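The form predicted on its own is given below as one chain in structure tokens.
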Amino acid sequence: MQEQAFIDKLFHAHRDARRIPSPSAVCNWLDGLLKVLFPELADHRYASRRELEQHYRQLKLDLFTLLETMAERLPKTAAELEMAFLERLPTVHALLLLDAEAILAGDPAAVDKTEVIRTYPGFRAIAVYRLAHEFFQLGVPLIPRILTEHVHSLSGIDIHPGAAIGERFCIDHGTGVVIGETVHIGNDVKIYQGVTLGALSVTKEMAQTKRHPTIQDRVVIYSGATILGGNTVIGHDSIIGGNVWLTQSVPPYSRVYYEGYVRQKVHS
């Protein structure tokens, strides 16, 4: 009897659950889109423009189907959100090409842009983030987090889709990078593995406030650095050394590092 009651409880939970898109369907759509956007990722060479266009239109239909699954939770109709996302796609593609160029320029080990796009986890994480960010901006539920958590599991890089990241962003190596929801990152920023841009301990009531730091233009953050807090601003053209822990702002052109294991020094 106890087992039957438990099964009944599970059945009612499944019956009453809101419709959501399958994570595998979302990730398959993502994989197809990335292969269309970047021939370096494709495992198929299109024989004609018409063939590519047909594949692109299928991806559009698949996106509409995913959105339609959650129609009652969407801020607009599935068709309107599909159109809005696709209108932004050329801009996102252009941003990602700039990101690939920044990674190539910033990593002496990178041979060419094809290698960066095809093999670098930092580029893959940034690509998925930028696509997820567009859905986040449009108010689409679930899909942004499904996308970023998928690439998180593949790359070890955790970027919240709500973060605001500027042009020519470079993640080198990348394992263990965490970028929170209200992080603001400027242009030409480079970060290494193990960097955390996070929040100080906050209550749930602060969910709609800025809880994560701002990183201005042309900042380099080395491995293991932790920068916390919504009021923390790293001034432009600064360098943050490895394993630094920061909960306060530093001015532009700063050099922040630890001397030995005790004293923190900030040079402006």
Given for the second form:
Number of protein chains: 6
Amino acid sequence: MQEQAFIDKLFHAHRDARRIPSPSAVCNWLDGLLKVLFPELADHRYASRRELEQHYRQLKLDLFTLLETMAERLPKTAAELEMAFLERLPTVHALLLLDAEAILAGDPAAVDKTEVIRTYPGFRAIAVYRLAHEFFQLGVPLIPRILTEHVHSLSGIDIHPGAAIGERFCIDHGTGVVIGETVHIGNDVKIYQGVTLGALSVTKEMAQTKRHPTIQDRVVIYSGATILGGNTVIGHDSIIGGNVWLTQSVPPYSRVYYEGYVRQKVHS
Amino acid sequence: MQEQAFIDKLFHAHRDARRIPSPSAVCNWLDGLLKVLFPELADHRYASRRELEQHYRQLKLDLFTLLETMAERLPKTAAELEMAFLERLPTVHALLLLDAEAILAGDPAAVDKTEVIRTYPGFRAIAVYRLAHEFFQLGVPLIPRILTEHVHSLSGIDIHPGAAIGERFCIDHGTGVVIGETVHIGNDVKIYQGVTLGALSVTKEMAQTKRHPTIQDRVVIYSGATILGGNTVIGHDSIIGGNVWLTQSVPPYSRVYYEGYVRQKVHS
Amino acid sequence: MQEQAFIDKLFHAHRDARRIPSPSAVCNWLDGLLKVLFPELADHRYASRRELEQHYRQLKLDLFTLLETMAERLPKTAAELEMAFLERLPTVHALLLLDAEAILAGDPAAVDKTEVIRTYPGFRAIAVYRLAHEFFQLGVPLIPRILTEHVHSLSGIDIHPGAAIGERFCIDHGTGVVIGETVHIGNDVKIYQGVTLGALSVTKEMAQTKRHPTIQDRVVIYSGATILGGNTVIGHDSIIGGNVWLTQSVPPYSRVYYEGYVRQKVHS
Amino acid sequence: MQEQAFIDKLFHAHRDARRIPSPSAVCNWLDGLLKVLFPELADHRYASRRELEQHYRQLKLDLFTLLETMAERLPKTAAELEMAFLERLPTVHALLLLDAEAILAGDPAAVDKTEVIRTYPGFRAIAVYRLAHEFFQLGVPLIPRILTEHVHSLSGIDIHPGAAIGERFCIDHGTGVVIGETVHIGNDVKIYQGVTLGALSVTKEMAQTKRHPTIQDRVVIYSGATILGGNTVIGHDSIIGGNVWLTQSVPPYSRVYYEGYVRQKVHS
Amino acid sequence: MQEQAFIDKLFHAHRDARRIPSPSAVCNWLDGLLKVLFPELADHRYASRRELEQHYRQLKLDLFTLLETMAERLPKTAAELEMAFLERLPTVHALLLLDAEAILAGDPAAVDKTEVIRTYPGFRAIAVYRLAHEFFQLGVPLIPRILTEHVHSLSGIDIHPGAAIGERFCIDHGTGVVIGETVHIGNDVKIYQGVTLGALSVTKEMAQTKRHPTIQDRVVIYSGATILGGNTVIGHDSIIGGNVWLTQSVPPYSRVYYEGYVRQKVHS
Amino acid sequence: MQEQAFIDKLFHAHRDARRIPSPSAVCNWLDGLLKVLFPELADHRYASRRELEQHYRQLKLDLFTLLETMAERLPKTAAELEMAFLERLPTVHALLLLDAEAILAGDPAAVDKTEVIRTYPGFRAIAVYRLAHEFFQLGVPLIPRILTEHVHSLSGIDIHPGAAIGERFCIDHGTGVVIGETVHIGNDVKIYQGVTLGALSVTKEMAQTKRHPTIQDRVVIYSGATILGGNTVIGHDSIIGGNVWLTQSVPPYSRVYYEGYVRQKVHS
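We have the form predicted on its own; now please give the form predicted in complex with another copy of the chain.
After this comes the whole thing, all chains and molecules, with the earlier chain placed first.
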């Protein structure tokens, strides 16, 4: 009968499916790593250095196991990729501490670094992006995207793991932020909720081209602004106002504001 | 004393509350169903067809139990509604595979169908909407809304289960998308993050009227666009640019772009 | 070797970290409290008043324990703060029932209060804000922010716990809403998705000043509107249209609409 | 077919079964109570008196709930029985501390009271018996037997909850000990593994009669001894040697030894 | 170093180990089956026949999976063995209900069948033996022994799954009972704690011979009795007294009592 | 009131209690260790040597943590004791493999080594005894006794961790076996269920003396035998029959049998 045929179809799809790392395994690994990297996120206090080291080794092993799951699709062996990722980890950790300091310095409502690391979705999104970006650089499939979509779900902030982002990056509030795969962002950039750094138009043929904008150092982009196009460059030390819509480059030190509000009708 | 009175008040509210399906039970059921429908989402590999069939039967039983919980508010018996839903499931499954293919075909950053089904919030939101819509059509209360708000929480995409959406529907990024109860969307439509398909104004009296727009086949709506009103029809093969604000119909093959950016002040 | 040095560094950071309430403990407490306050959210039916009272006492004890964790940073003893919070709880509960009624009255798609309380992210965000605001008023550190960021993650609605919000507040859809620390909102206000009530510009020095707008009674603000600045006052009984950008006050009974749509190019 | 008929039969049995307290619920309650009564058994250190009191109240509530499950079979209301049990608890607790001291005083291998309470199966069996006996005295069905069979499974010591046992009772090693329903044991009695205090013969008609022996104060009974019969009285200050088989009374200060060993053949 | 060599050795042992069904999986399956067969043991009330049937199917599937784990050592296919076991299940179930009735009829302390099935270790041991015996008869390796040793651990009753036991079998108290592999027991037999039905001497060469006694119908064996040898037959309607040591046959209607007690010294 | 006073009393006892390793932590550690040492007991197959090594390290750390819990009562530092225990582990492991082989060789019903290690309570008891004995030798308090009482509860076999037991030790069936603290057992000894190796009489003053018997090499002791006294030596190559009661030494090559059965009355 029809139900049996449907179950057959599902079973064949399951039987033929490629092995991928278990979704919950990837997210648990990420969660564990963040808790080791940042005491502010930990539920547990390590009784000894040795306990922490043991936890760290477990995370290494779990990463190896996740990579092994899709060994046939990896550009190198799981062991080489694990080692390469871990060699980068102290650098990523140092970058994230700089990000946290920058967020604290820039937000009047932020009380201390503990609050930033513990509660700011912008920090969480940057942290996961920086880890995912390392896997992306190493050519690991699927895991970078699982990581960034996981934090997208939690924070509403959608940073493609392929984007290149400089030091001391701040995202405030963050819901609705979209940062595309070929975006380049310099140092000391700050963006607010609802900012899109996207493509002008989208076709499958564009996969290998730079189709998203470049943001130079010390740019601030206020909420709801949209900046599109692979040739669009926002010059350093510029400020892009809220709700601005930009599809062409602006030179350094620009101030771009949306003036739409003067055309509102006010009836009282 | 005051605390005792407050506890009394809470207890009376609990005692008098209508029975509703347990929130976590509904979400667990959904999760289990998605893992059976899509191997890309599964944590587990079925050792045999029989194991999958057993799992499928369990999902049927769990659905029956959820429906039974609110038997007195159902338009038919729980058994009839369960059967009606399950008869539609192969069709919904086929529609979702078409959605996944359309997303893959349209996104340069998408690597393969596994990545789309596994990680794209747009796909997740459509999948849950299509399942919720079936319950809505059957007149089942509460469950459709629990389902769509669950995926809204995960994806930032808010599709009312009453909306009518055609084949091969794509949502990219998706955070902030709102699709109202009486929206009609044709085939091969694509929308981006922050798009609102809403009502012009909102009063309780409008509950039974069509108050949200109609989008015909092959329309693309870029990020941040807002389209409002029950009489607003976007003609087929139109493109609605980012941040556009539309409260009236446009004919087929329209290209509607927001020109606001020419009115930005640039100081350098 | 390098790895050992990195582990040392992490261990020192963990050893020196200030004790903070366990993240999952705070969220579990919140979850439990909401389930006691609203039968619509409960998984469990209390067999007797005594069982509910026992659960209530457990929540009190858990709150005390959370507060005790950071005793050295509290403005009063944990016991005093617990008592002060609990004395306010019946009032907060009554306010939330008013919020739920207002949401039901204003949304044509809403079927009954159960659906509103159970599934509306806007109600969830307001509920958590009102609880967090009490802790904020009492000077409790960190917990208010943990609570509001938790619901921000679930709903995409970011209300700072310091904001002051009147009775019968409605948020519809809600994704992307941002309400800043020094916002004042009157009674019977309704806002839609993507509304920002923010600051004109942001520097750390502004921490103690009113830098976010005031919204008077009976104002409606449609989706995507942005209202900025500490001196901006939206007069009572005003309507702010979708996508409006406002950085100056408007008088009572204003109707402010965005007319941008007339300047769209339509090619057919 | 046959399987369907069997499933029908099982379902009818389930449908018609009387409600009894969930087995795991009874054992969890016991476990929790023992951990409150004896810090030596606890996994957890109470941070405050209030936390312990809260835990104590929860145990009271859980007991009430267990009793309520079989309300129609109780001799009084669940609330009355709960109160009656709890009024006896301090006395039972004091008796158990005396038991622990007596075990420590009598066993050369015992190091301290912590070891006795934490690890001695004899102590565990006595503790559960004394609690079960209180329920038996109150006429509560089923629970006394669930408790004593639970500890029988853990310790190999089978004490019927109806037995009457005096102060400072010691069981050493204990596996295989059987103490029947109508046994009377005085103060300061000590018994070893494999001792049976049973009935001479067993027929259903004997249910209301005293069919098991009486052991007076300060008697020691070594391993493997068997003492049978409702009229058998072991006089105070007697010692019953290992493997002795007794079906008649002995006067006070008796020394009863088994001489069987002289009749062994030794071939070398 | 030495530790590395030890870890190597352990790893090789793990790598080379034969696959066996997971211990906890076997015990969970048993537990689930007993709860379906006997409502007295269930934690859960089935809301519908369908729910029970679903649970039953799951148990079938789990059995199949357990058997499949060691497919290469099975005498038939896993599917054939599963079917053969399940065909016997109604018969085993009927036998167990007879056992429960016999225990109730014979024990003055037993209140009702619920108490017997729920709390009597003798019933539990017989139930597991009867299930294990079916697997033994089918030639399934390892599982029969895992089952009987599991209940041995809980009850102190050690019945080899190869033993042949008739209808209405009672074990009272039970701790220390040992029933060997080639024992034959008739109908309506009752035994008490500490009874051994064993071999006279034990060498590996005896594996295929009948080396344990035969007990005919309606025999009662009191506590601590030891009956040894493959040629030893206890004639029907006999009573074997407590602590009796028997290595030879006795005719029907025998009364065998231990008289050792007359040789005790009594000093008063 | 009285209840408050009782809660006070309990709280003071909890507050003043010495810290001891959490009961469940000790048992979980033991369980994990046995699963690493014996693949026959494992639920899990190690995917790589590295995973096993990681698990092994975790067990080391957990042991350290358990020991640290009672640091002030240890004869050496926790680190020294952990190291000393682990240095002995390969030797203990090798002894246990010899025990398993001896059990297999001696039991006609045993099929293979997997069955022995997986299901025989005698093997389980010896394994835990040998591990506990190492802690006892190192002077670690409480843990040895927690371990042996845990396996006593599972197997009904009570071996004091202080006993000294040679190579290739077999216990068959085992329920009711008691082996005292100062027992010495040679190589190739085999004992059956219900055997007691105990003290003649018991007073606290005897704590430092040898009060339990010595069993030389290649002795077999059948079920229910009792051997008592610190000066009792069973000469090598002796056989002690079932139910024998011995309080004096026997020379090598003795055969000691219980003849009690000739004095039974048989009425037919």
